[in-house]
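A single chain comes next, written as structure tokens; it is the form predicted alone.
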Amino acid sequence: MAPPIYSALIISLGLGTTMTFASTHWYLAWMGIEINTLAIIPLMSQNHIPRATEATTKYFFAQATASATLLFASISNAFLTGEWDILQTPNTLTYSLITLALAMKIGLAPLHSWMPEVMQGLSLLTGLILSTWQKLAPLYLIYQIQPTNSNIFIVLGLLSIIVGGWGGFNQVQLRKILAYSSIAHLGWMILILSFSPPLALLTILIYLLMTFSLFSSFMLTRATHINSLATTWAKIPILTISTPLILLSLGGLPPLTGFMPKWLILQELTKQDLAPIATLAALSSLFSLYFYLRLSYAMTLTMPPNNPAGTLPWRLNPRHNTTLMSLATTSTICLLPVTPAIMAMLPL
């Protein structure tokens, strides 16, 4: 892809999300999401392989369905209330339609089936954009229309945590595993959103940090299959240490950063007299932890069937700019001790 076209698409991605963030009008917010969708489609199909074309087509149909539902619900809400204001969604039917449309946009269970298949056909860089930046605008709208009745968020959150854990059990393709990991983490965000929005925001930020670190590690080694992780030691030895720690942080093990949001969410759910839901969410997260441990085992405790011939790749001194990745990885591993400071800054 020509650099000017690539730059224009990246700018359009930023413009669409910014438009949604800045709008209080449903139609403008919908336009921002559509700009986002139209900008990422050429990035998905730039490899010109059948799998990428298939993934792009599936993504387009899923997003078009969600966008049509969102526009229909917004028009219905304007017809009933006489206003296009995002905060004016008192009708239960239109609110439910808007929530389900936005849930399909970001891939929450049970509207998640497009997400793993689309991720499998994309490059790791485009998958990173889909797993992080493309989630922000719909999540902002979900944040804006918080309900008085939180049951729909609880159901979507628990289903996403369970499906995200079960779905990744028998996967060997890293991109599908990352898709199910994204579904599970989005479930934690949605589960706590109606009770503590600042805590949901903290969870989103930490999710973005951990996901960027993991995708960056896989991009450096060009790993797309679980078996290819065994050769990491021959390519970039330091990743054999850092990547398992990132995976365990995603699983929510202490004393890593990923433990912080899960700990605070379970604490808040218990305060809201929702101890059974907190218990179910904690037990369901063990499914996700299983496949994170599986990836860690494949990277650190297995060897390739044949030793690489010739000079090991890490001795060739490849020039990778890893400054941003190093900062993100350090934050992914070491931020748990600053939890009291974060709690003091945010009204948790």
Given for the second form:
Amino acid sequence: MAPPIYSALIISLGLGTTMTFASTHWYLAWMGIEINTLAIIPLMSQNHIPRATEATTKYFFAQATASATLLFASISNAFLTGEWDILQTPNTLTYSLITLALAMKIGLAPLHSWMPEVMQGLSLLTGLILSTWQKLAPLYLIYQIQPTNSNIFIVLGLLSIIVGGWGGFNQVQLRKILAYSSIAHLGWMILILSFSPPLALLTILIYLLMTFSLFSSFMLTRATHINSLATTWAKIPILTISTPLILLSLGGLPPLTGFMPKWLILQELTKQDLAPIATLAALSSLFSLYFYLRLSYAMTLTMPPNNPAGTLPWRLNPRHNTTLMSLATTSTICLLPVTPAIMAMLPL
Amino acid sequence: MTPAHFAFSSAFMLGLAGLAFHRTHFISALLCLEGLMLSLFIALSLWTLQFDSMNSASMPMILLAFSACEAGTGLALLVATTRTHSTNRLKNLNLLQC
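Complement to the form predicted alone: the form predicted in complex with the partner chain:
Everything in the complex follows now, all chains and molecules, and the chain you saw is the first one.
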């Protein structure tokens, strides 16, 4: 893509999210979200292959529907209460509609069906932007609407955790697995949102960190299938150590960073007398752990059967600058002991 | 709920149902999307007409601009889909299944 067009699209992506972050009026928030959607569509379909075009089409429909529903709910709220302010959305019906529209924007169950297919059709870098940057604006709006009635959030959260785990069971394509992992993590985030918004913020930040490091690891070897993961040992051996640790961190196992949000969320839910919901969430995340473990197994504990030792590929200079990736990977593995400091910083 | 509110709400719901249950053609889904935007335009114009001031008069115009951008994007995707999938029937978008 020509550099002026590419830079205009990237700047528009930044502009859209910034507009949504900076707004207190629902109309400006909607405009920022629309700019985000319009800016990423050419980026998604830039290589003009059929899969990318199909993924872009499905993404466009899902996001356009959700944006229109968001604007409709805001206008209905204005007609019913006269308020355009984001922080005061008192009407219950429009509040639920806004929540559902934003849930469709970020791909929470039961409005998640576009997400795996869209991620499958994109390149890894565009999939990374979709999983991380595109989620920021709607998540910020959900964070800001001051949830008081927790029922809809608990339902969305539990469904997303279950669907995110169960849906990824039979997948061998890495991008679909990453889509289902995104659904599950955002389910954890929205589960705790009505009880402790700072914990939801912590969950989002740690999810962004872990997803960024996993995508970067896959981008280094251009892996999109479990078979291509299995030959990583010949290309970049250090990845066979770091990527399973990132995967286990995504699964939420204790000495790694991914345990921190799950632990704090389960603690908060238990304090709110919702122990059965906490149990259900914890058990459902075992589904996700299954496919993370399967990826780690394929990468580290297996060796392809017909690879003679003398045919290792040439190790040329790596194309990617790995500075950010190494920072993210280190944080994904080693941040758990810092939990007390983080808890002291957040107003829990 | 005032009659005006009911009018544009039902228009929006009809368009949303049409978009959610799109069955055959790509272009009918795009038309329903345009119908959604039109109902929202009418809603914002009615909102402006209820006040004597012109404070919120820019909202329907900005909505029109964004809706035109979205329509253009949708049509560009229609052309791209017809080029890669040889048809605009929605059943042909089956490359990305599990």
